[in-house]
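There is one chain below, alone, in structure tokens, taken in the form predicted on its own.
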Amino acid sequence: MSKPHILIQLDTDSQPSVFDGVVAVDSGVAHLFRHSGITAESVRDRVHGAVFTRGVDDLKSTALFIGGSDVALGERVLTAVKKSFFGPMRVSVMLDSNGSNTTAAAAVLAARKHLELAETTALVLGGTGPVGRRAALLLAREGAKVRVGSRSAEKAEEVCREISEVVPGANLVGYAAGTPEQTAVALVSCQLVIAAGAAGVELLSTQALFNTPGVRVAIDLNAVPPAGIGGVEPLDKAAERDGIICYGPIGVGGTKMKIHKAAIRRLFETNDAVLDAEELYELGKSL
């Protein structure tokens, strides 16, 4: 007989995320064990109580969630994740942080519904923070062309960079985008945006959107007003406004709810998935 499926949410924040919680019992998770406060540091003993508890053929019954709003600090305690199992002892484990593998995902699943992305180029506005990182490698490993857009032209630099050492032969370009001029020019020749930025900040004009030839989809995954690219609404999905494609956070946001739930009950398919960005948008493609 099986054993029932717990969920063990490792949050990073003070207080585990409310969200979070609702979204895997939603996914039909029959125990969520929620802890905040995680750190890399602190974690190991949590995947212990998770791996000593059952033999190893109900190991695939127990799992792992990493949240919280701090994606750098999620990465790092997956990291220690893994490095606590040994041997057959292990157990499978999300990284979502802020949301971001997910709706990272999303976004490039809704671009590849209308673009052939290895004949694309895209900027993706915001390309330093979490889901715009996030998205240039997806986009990046699809064989698009991307330009990552940034306030500081060096940290775009520094995201191409880091992206192309996991991706050999990625297309990548670090760009100024910090005034309304700079961000004209990144767009230039670009068939696919994405705004990834910060909440309530417009990274995008609806004059420059629609008066830049060749812009085919707009995606915008700020939820915040005002919208982070402007003259797309929170709710449009695929909505075609002046020859273009265009998406809002709450649009993407039903695919990225889908993929959130799947990978959830993915992770009691096996006692060894490790679902990070990569694994949940190659998820994403199946649903």
Contents of the next structure:
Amino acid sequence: MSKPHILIQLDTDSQPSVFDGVVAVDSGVAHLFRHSGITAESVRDRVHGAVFTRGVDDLKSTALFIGGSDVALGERVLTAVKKSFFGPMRVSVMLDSNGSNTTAAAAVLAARKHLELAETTALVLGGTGPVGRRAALLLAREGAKVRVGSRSAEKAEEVCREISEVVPGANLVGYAAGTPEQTAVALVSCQLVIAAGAAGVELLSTQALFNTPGVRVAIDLNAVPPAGIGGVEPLDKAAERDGIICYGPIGVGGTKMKIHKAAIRRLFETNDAVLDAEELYELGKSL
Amino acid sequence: MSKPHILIQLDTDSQPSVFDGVVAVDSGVAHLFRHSGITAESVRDRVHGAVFTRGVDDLKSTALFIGGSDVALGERVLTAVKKSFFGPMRVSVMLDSNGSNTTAAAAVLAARKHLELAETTALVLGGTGPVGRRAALLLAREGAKVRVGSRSAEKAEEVCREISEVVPGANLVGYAAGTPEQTAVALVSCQLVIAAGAAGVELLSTQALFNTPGVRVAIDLNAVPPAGIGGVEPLDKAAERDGIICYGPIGVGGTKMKIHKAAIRRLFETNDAVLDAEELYELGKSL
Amino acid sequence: MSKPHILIQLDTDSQPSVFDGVVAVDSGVAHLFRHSGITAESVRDRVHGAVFTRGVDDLKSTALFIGGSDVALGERVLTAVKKSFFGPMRVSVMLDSNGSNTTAAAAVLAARKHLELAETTALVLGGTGPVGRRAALLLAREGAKVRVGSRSAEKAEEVCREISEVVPGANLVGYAAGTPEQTAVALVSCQLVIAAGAAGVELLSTQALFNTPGVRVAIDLNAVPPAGIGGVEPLDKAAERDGIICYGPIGVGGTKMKIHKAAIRRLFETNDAVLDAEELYELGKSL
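Form predicted on its own already given; the form predicted together with another copy of the chain follows:
Below: every chain and molecule of the assembly, starting with the one above.
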């Protein structure tokens, strides 16, 4: 008989996320150990407590979830967690700080329903932020031509270089997209635009969206008004507006939640899963 | 099938209350999310995590409990929680900081067993504190003539005004009750006295209690010696002493606990219950 | 029907131990209340919440576990916990800060498989630390002649006096064991040596161990290289090396874990168990 499933929630914020906790319960976790204030420096003891308490055959019944609002900190915690394993003495771990991985995966999966990604040119606005970078990575993996838009063309180019290192042969270009004029230029010839910017900032106007020929899918991930893409509504889920298929943050949310729950269940199938952006995207494809 | 019941314990103290946690478990909660250090300013994220994770039909399986030793802070948290709901995106919530609501309800319910409250004149000592204010409110709702006793007559009058605003037509008078003489005067013509003062302070002496004609029920809510009402024992539960029916803090405790447990179960029947003093009192009446 | 078993984890560290949490779940605890930052001064409210929520007959379904890396602090918390009980209003409690009690019990139980302890002379290195002191106490209870080794002979003698107070007639002698020469002298005529020093410090060299005639059992409890006893491997479990039966920290770990789990289950049999070093050792004997 397998041991009760324990999920250890490693949250970098001062309070552990209620959102992540409820999703864990709804994914069938029997016991949730909720930790807040987690840092990369101090996580080792938590990991050792997870890997040195059950026999190797039972380690798949213990798993780690890294969350919190600071994605960069979550990434450092994941690195530290992986360093704390000892050969087979390891447990599965998932990173979804600020929902960044499940959101990026759900957005690209939405686009994939309507476009042949390998033949798509995509603009990712807010492309140097955590969600944008992940969306760009996933699109690049699918063979899309990816334009990373950012107020700073330099930072955009840096993200392109980083992704190219892990996706050989990727077709990535950085674009300055800090003004309406720049953004309009960046959008020319794109079939897909994803807005993954800061909350409450419009990155693309209604006019720019509907006046640019060729755009077929627009996905806005900003949940706080005003919308990140003018004209896209939060609840839009493949809503056709003037010939463009639109998704809003809540419209993408259903798929995001499905990926999140499937991922929690996946953690308990083996003791060696590391679920980061690409693994969560692949998982989402299989649902 | 309904989702597992999750109670999110929002405690304003630095450690979450063990008392509230055990009662939650004994009321059938499947998963308890225990938070400490909760403030009105920071509670919104916790509430959003509760309301944005389950479908509207399942939101009745998630609920909030506000506790901790600071009742005024708990009240501010409740206000902030209610502001964080979005229309139907809400969950049931109960406030019982320091047990104030369940204690006041249990005390008035005890009195109601022996007195026709609408025909009763009642003195509430410690009437400006959290439990006293609530007891005065509940008595006023039942149509009793209520005397709010406090060291400061002004503060007592202020509480009377506050209650009158929510209970139109209430008969409330503030009394200075800072000295034995003042308290003796305040007690004249009362059938009921409830002491809800600070721990370990005698508010009414044995002599004053038994020498005032007409007093029929005396309820002391102070659990730390010396008693708040001289001559009333902690375990008294309708104990007749010299013609007066007495209740001590532990004597009232059984009813308090029943209300607390019934209230936790009630939280999971709908997603829109707000259980504050009056709702908990009504719930207690129905038990 | 009995109430759900609630274990209240009182951890003195800033994060509650994951290790202790997983073991609690695997011992069948239904609800784990995990507290961190526990101090002797503030533990009373936690204890009162545990003892004033369930009827006396149900108090055996609530229990306390004191853990954390600071054993001396854990001991003070245990003292404070016991003071917070009110006659029959109490719950069972176990102390195992830093695994000290279960480790010491497991080490002495390992020795007992091979030696008649009442006829054994034993040297406990690191004998003034938390695990060493407990091992010396347990050996003294079994009638062994115990040599407490420490860099400071004075501190060693102090530990001997402390143990003598609780084990009348115990045969204990303090030894300076700060240099290889001193340790070699302390080991003369011993059949058993237990090393319970700080992590990563060699207390006894390979040569000293194998060149001292008469030594039959060597137990090293240091899990961080270099070994506390040269030549003993972490996984050694009754491994015979050059005629000496060796145990390393992981070799002792299986028994330690069995004691820990049995102890958690034992907590829920009555409401008055206090499981400290000696009770855990006795429990281990019965497994």
